[in-house]
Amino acid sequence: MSDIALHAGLVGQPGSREQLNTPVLVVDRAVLEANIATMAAFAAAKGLKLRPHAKTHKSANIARLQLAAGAVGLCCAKIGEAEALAAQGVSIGLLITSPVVSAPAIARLVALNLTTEGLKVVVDHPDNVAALGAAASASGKPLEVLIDLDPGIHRTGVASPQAAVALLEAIRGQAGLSYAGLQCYCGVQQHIEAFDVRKTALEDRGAYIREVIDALTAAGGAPAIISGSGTGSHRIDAELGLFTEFQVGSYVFMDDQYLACDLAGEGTNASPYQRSLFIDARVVSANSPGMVTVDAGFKAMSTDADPPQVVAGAPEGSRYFFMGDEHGALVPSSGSPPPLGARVTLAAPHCDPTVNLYDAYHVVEGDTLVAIWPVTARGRSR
């Protein structure tokens, strides 16, 4: 049964979040929407255009929260999140931010485009611009794109300044394709965590970058778009004044990497943005001395980051430790664990594939659940 069937009944119930099977993806909505508006806010001020990462929640219902506080779109980071999204009607200004190579995904993307309203595809190869550009034609609809470049990771992207030139001149051969400007995303300088240090990091690629966007303006190719940055950048990119648009994803949630890092140079207790995502579990053994089992383990939350903190439901500085798959260790540092059947609240760890481990957010006022929004994207890694 699905978390929507088996919860439906207690949405609206007062102190319902105690009823939830667990372990159970959790969202404090009023702190949801007061990161989306802080945002909102602070890209309305410095003049920025906002288009947050959906790879984050992948939710519609989330989308809309999004697009309602002005932004102007939604980025994908593949081509099925895009499609899960328009299919729920969250349909205008969609950016997938990794190329679409394959055959059979050029054509679900050309597909896409003749439903959607601005769809943008970054490309950084030109083998990939004349076959977008082939398939764009066929379709009858042109088919917008952004130059994508390598902060210096190599993942993907144009590795330089030439290269971008010379992908906007394969571009400008194909009727298909209409050339939008320039993504960069410096991912590795995210989760610095010493404000001055992230600063330094990003000022340098901020050169770089700004060699590229004059290398294409000289080229009679000046960007509309500059696409880029992200939680941990935003408040330094702002003051860079490269973007035009920021792709913020992990401000609606903020995981324990996120609130690591000083974000605006006013110390890790001065964050702009709130913890709103957690994992609900229960203790289901407690015969051992000094710690309790709970039922959320390795499939329960992403293990590429350290073990989740314990918010709530057992003694403050408790630790939590993973035993499995299905289980973890609770251990106190001091006083008594948790009861048999207790509910325990721990923080998410990287929230973007802790997320796409479950079917339905169950989104609390207080203790009480208000609403089950679905995992829209899940799943959709291709």
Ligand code: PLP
Second form
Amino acid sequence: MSDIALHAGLVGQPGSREQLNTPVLVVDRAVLEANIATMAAFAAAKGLKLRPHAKTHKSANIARLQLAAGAVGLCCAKIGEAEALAAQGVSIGLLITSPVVSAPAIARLVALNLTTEGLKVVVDHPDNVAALGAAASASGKPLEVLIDLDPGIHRTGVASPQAAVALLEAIRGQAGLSYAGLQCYCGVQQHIEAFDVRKTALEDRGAYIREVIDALTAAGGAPAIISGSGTGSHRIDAELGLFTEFQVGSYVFMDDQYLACDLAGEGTNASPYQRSLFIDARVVSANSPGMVTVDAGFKAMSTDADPPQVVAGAPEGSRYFFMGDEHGALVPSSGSPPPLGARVTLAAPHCDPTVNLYDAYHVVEGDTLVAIWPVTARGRSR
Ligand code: PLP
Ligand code: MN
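Swap state to the form predicted together with pyridoxal-5'-phosphate from the form predicted alone:
Okay, now the whole complex, with that chain kicking things off.
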């Protein structure tokens, strides 16, 4: 990987963060590891399994840290993400959390099933169950499936307890499929900032999920795995006691939307997880009074969230404004803007789509570059 080759000589050298080409995706190793350890300890204390979502980091290195901390496997958004992780040896207990429907993708899915252990995929439609059943039968190895339940946002999942039971019957009719359980990810509720409001919303969804579990159980299909939850809901979900395992993702990095949430009901200042993902940029033009231009724009970070916070390298209270594909403006509220060539650290806005813009993480301890990790599944969204 060219980025890695470019910086290989700098690994481990004090001060080398300063020498990196910008814009560059930076991860703080100590914070990342603390976030992973905190979630692992929380899940262990609650008797819950963790199958963290790799859609956030797309990294075999980070997946290995999560597995070393006790995770039972990794979730993947798409078959391509699972293939990329498996190719790097992260091949046990992968759960693909969106339906795999097209014929070529199903062919890849059953091929991946042959070379991995415990691969699972969600289903939400009888036609897809029939297609997966035929392909898995022909491959000679049963494929594990979970029924995906729509929590009410109409993205994916079956839309009623009756539809869940009908899908269970369809799965049972396929010798090539093995029924492994239920998935329900309450995406909309994750980012409700106030703890009590989020808790009430999740209790409401929990009652619905319970109804579906009861219907499946009454039909003789008590789900062995009940997978769900996210960074925003995991503290509350642990108390609701519905899930057997959590598919949390963003906690490894955190981002503004999650830092704005009171995750544990103790105030936002008491977040159990801290920000570990940053973008280092540089001032590349300084000709206008009261502002400078940095080399990070739309191509350097996600744009669905608010513009990034400026966390270092500029006077406190400096603000960032997008200035197109390649550039951003840095405007201090007081004091002088940083000079030409200065390094400025931005907080990564929405973490998942930001990561997908980079070939590699530059892993730092303070200002020392300690490792370069490829974004293993970058772009593997099909
Ligand atoms: N599961 C599914 C299906 C998701 O779509 C996501 C994120 O969007 C996650 C888990 C991870 O959730 P979070 O990033 O909220 O921890
Ligand atoms: Mn996200």
